[in-house]
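This document starts with one chain, in the form predicted on its own, laid out as structure tokens.
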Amino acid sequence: MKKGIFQEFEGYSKIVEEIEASRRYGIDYSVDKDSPEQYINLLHPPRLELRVSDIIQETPSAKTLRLVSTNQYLPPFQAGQYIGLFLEIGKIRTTRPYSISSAPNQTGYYDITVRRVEGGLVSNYLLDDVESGHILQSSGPAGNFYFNPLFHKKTMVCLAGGSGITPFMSMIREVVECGLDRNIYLFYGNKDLDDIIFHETLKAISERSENIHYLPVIENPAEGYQGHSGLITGSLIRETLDHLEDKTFYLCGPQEMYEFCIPELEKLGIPKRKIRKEAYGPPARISDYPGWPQEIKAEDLFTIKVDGHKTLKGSAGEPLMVTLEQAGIVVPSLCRSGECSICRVKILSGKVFQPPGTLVRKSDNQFGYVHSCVSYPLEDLEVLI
């Protein structure tokens, strides 16, 4: 008999065994069959309360925060997903997504790895002020940046930049610890060797594992450095890999990396359906983006009227969400990258700029809704939250 497609999923046989064991020992879940909400909330809780159990110094500019649940339960996640932290820093309530860098096969903690961002409100708070024992609020695991056995090739080519290593670290740990039938080629770009997150761990894993291949690429190498240098180019990928057609490509890093690496992949003939890009926050310099009106400067100020009564000032180069948060107005959010759509607000009057490729629903476009995390005022606005 031909197997059903669901039987090809990883873990299928284990689930079948658990069902058979439940029947054998008389476990009966029928009393809960009419109340699915409790099971949905276990898998997709609206909020988690997490305690910082340990802080690990990874590099001079990066730390890993190990987070455990205050009620001894953490929902499962897929390697590559993130959690959104809900934070109150001074008078500002805000959120930030952080990819989970620990493996999904252990259920005792989530690791998030934070690298300092110059002038970064949240990164500086997490690195300088948060200590072991602190309680943090977060969302449940979310995101679509993970391996899908139905559509993705078993050989993964991962291109990471800076703190974009975190989802790949989770994927690599899962492959190694669970003995999964996948090969991973990791091209990891950094400015200098001393600030590579997980460098020694990745070296050790690649040395003992035949299916993990670690290739650090240093932009500004010290004299005498023998490894790969410069940027992650199509030529480097071609020199390293054969048969590009049987591989899926994953990218996670700053916007500048995407702008360089995606065209390099396209030059190699990689079709778009085989390129997966993780959301990585709003652009650092939105005024440099294609389509930005040249007559508008990033520092130009506009009036923003909120819900018909509160009026504030916002600059063209700052996301609308950030302006609202600084004024004490909380907008629900999760990814902060223009993908999840949770932060939608309605523009009643005025114009905003959104980067090309922002995933706005057709109905939102029709009725004037925008993703406030990647919307920039181009004139005076009236906004409904």
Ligand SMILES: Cc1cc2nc3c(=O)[nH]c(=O)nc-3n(C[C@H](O)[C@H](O)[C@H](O)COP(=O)(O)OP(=O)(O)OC[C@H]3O[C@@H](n4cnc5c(N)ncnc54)[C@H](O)[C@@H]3O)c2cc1C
Given for the second form:
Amino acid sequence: MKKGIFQEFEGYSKIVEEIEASRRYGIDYSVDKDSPEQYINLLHPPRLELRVSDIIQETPSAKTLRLVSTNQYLPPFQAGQYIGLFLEIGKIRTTRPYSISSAPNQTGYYDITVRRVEGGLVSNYLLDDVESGHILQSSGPAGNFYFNPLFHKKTMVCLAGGSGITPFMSMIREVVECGLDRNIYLFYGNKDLDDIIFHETLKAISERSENIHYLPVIENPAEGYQGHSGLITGSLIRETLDHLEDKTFYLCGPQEMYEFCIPELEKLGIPKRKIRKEAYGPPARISDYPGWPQEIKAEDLFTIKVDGHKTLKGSAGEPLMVTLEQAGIVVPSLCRSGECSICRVKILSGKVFQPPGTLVRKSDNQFGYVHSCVSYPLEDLEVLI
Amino acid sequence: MEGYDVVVIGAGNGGLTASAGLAQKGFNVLLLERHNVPGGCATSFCRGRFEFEVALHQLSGMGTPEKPGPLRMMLDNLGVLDDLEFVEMDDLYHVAMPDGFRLTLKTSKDQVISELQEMFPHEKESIERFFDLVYSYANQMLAAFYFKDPDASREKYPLLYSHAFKPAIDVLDELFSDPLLKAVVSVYWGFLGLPPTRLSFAYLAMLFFVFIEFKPFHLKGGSQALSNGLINRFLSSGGTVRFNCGAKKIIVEDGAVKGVITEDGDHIPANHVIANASQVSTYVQLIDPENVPNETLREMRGRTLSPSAFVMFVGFDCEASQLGITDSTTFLMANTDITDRNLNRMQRLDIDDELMVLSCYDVADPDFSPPGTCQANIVTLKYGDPWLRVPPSDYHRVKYRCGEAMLRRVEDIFPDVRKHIEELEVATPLTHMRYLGHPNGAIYGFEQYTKDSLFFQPGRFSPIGGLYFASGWTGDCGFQSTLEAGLSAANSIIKKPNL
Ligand SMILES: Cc1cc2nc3c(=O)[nH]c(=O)nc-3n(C[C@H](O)[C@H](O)[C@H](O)COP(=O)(O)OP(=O)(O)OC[C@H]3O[C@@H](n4cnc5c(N)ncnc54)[C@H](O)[C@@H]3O)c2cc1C
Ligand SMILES: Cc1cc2nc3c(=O)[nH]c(=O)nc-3n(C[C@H](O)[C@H](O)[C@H](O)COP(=O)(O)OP(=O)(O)OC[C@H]3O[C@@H](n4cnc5c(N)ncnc54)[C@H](O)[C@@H]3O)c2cc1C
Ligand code: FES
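Mind sharing the form predicted in complex with the ligand? What's above is the form predicted on its own.
The next block holds the full complex; its first chain is the one shown before.
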């Protein structure tokens, strides 16, 4: 033990005795050394290995992949959360988030339901090349789009677009299967009738369950269609619901849907705190995004210098992360929507465009960190990963 | 693989100042951090319109530019001061009880005394004596240890000799009779993790002293700004940082550090390692057992893990004044109990009548949250072990149950909060375990018993050659102490001969 005046302080010898006793009867930290980490891994495993056990054709353009764990264990999740798939397609290593469409009370598997995106790398791969028995790697469940009983209202008004139905499917299944005391109004927008994922299931559930209301809305219906058509508008919502105060609104779907529907909700006087929206990837055409500098074209090419040694070319219209992945440089990613910050990189020089609303910390802004999944080069760049 | 002079494991406060300090002196340093941002506790995260502060309630030791405190001087030496904007809080704290009791203590000594005297006129003289004691003790302590008086003696520093190891409760009982006054005056125990029955008077006195002398502060952009500022300095001095990259192993040969193996399997030669990770995980997980001296494990056995925390982050769609929040720091006190029963409260999973602190940064810094909104960070201390017994499938349910109980406690004092919640996130001891990598999610390292203070424990030193520690696990906790701990560890390497 050290020497010093403290040895003369009142109470010193008692403390020395205490130390001796505590060492004799104390905690042996070397046993069970891994158990806290093992526990955390049950909630937040860094990686899951999943086997495709079934493939269900939902519509001509969408399939459900039923995923079981190769070690029999799947971590719990909250209805609405997604997993990030880690993939290697050709020479490209990338990730994509997919919301879990099965219910959290179903602990034997996760379903993900994938719709084809024209020219899309991963959706086409999952739909065309993946068969039963295939092994996929993923993140644990993640994301913040779920019912929070501490402040959300018991009546949920859900606005889904296209493949954005998946988190709601999980929520609806949970409410029905667990008999939860909640009401759900689902407005589900699609281009045409045979695009609707889970149409029959949703119809059946809503007929059976008083607390589930299903309202498909078809943008371009065939002549003579009887149901709701066009887009999900404020007036449709207003007509359907008796009153709006005691409800929380949830949106999941493409960027264009948010751009249309959120102002509609605001016009109805719904306060911001009652509108929840899921991240759903970067805008389709960034150069049309409000705030994009008009003098820059999506095809404009810039030089990107990475970590001081590697140099690549990237176009303005493509997220930095995609350019990096195409060059074989992996930046960790999860939400790919600018929300989770796992992909943050430092811009040493040059300018990028990040859509307003990207969830970047103030001091990350100050010190030049950006979320590379939604950062578009506007100049030549030097990047530190 | 390229070698480094020093590998620093962990980019929490201690790891950051250690790295920045070494790089500033020309050392070639690699900083490894498991997470994707620097800071450890000193970080923030975004939800909707809000950026939530994770840990910093009150920053101690800053002082003003005119009367700089030790932390301001240190940050100045590291060259980060110009990049940061510090915000002084005008209250020490506010105490609120459900029966309507309210008291705000401002930050000057005279104000604190007169406010307490006004509320507790029957204990007027004792209040005066208490603060005299706090100040005399602190001055003696600083003279003997901070200014390293070579002729320190009992005659010169009688209070130091008599009070350094005295439990706070003894002092409170000697001076005061009103239980409410005792609870109000010792409420900072909630920042230290041990109730006054267990906490030494020294800790409580020093905390009062630094907050009154150097004022409580926060900063623009929150503690993440400090962490980012430190990393920025480190990088501009030539340091290398790898995020999303934990250390998996410290290689030890013949009793000395030889390098580090990362999670990705990279082998990095280095003769010095500074661990910002806990001693527990460093000795039992990072170093092979045959290289850990028995005496080290025996020494650790005597020490217990501090509590973790249950924290609620809430974004409101209105201003703080509209909720009735008028002070930056409010202690929500359900009763005046300052006994060991608080240890049981921290051991229990559920939330009921524990001491809580609610910080609202927007009071001192109206730009903290977006215009027309504000945020609150509400925390209560909880040990990690009961949470490790919650079956994973029950985790979310338990988390909401505890969150609901906490929210009710907040509603007792600020009845309108629930009407204005726009974002809300909860962190449990398991969350802290996940993000800090510390056993049981302990946020204050080992418990701050007198027997575990720096006098009696190895602090930053290790019997393994080239290994040092810099964190809340080496002695005192909190921002100021851990930031200082990093520089101390750096200095141990900088001042080593023949390097
Ligand atoms: C939280 C979340 C949940 C989701 N859940 C589902 C779901 O349940 N079902 C479903 O079908 N889809 C879901 N998606 C969308 C899904 O992640 C994929 O974006 C979609 O399958 C298309 O991927 P792709 O690789 O086929 O298309 P690509 O066009 O190859 O990739 C789409 C994404 O990759 C990046 N990208 C690649 N190349 C480019 C480029 N040239 N320009 C711009 N960006 C490019 C972008 O990040 C873009 O969003 C979800 C997305 C998010 C964020
Ligand atoms: C809720 C809360 C409230 C608090 N309030 C206050 C307050 O108001 N005032 C105050 O002064 N203090 C407060 N504190 C305490 C203060 O935040 C901490 O004492 C201090 O930040 C701890 O710093 P540290 O250096 O010990 O590192 P930590 O913050 O504990 O960080 C350790 C870092 O090491 C990393 N790490 C661990 N293992 C590895 C590995 N194997 N490889 C790579 N990286 C690794 C972790 O990821 C982490 O980043 C609070 C803490 C919390 C959690
Ligand atoms: S991957 Fe989540 S922010 Fe980029």
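The model shown is predicted, which means the values in this text are computed figures rather than measured ones. Residue numbers count along the first chain shown, from 1. By rigid core we mean the largest C-alpha set that fits within 1.5 Å across both forms.
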*Once the rigid core is superposed, tell me how far the Cα of residue 13 moves between the two forms, in Å to one decimal.*
49.2
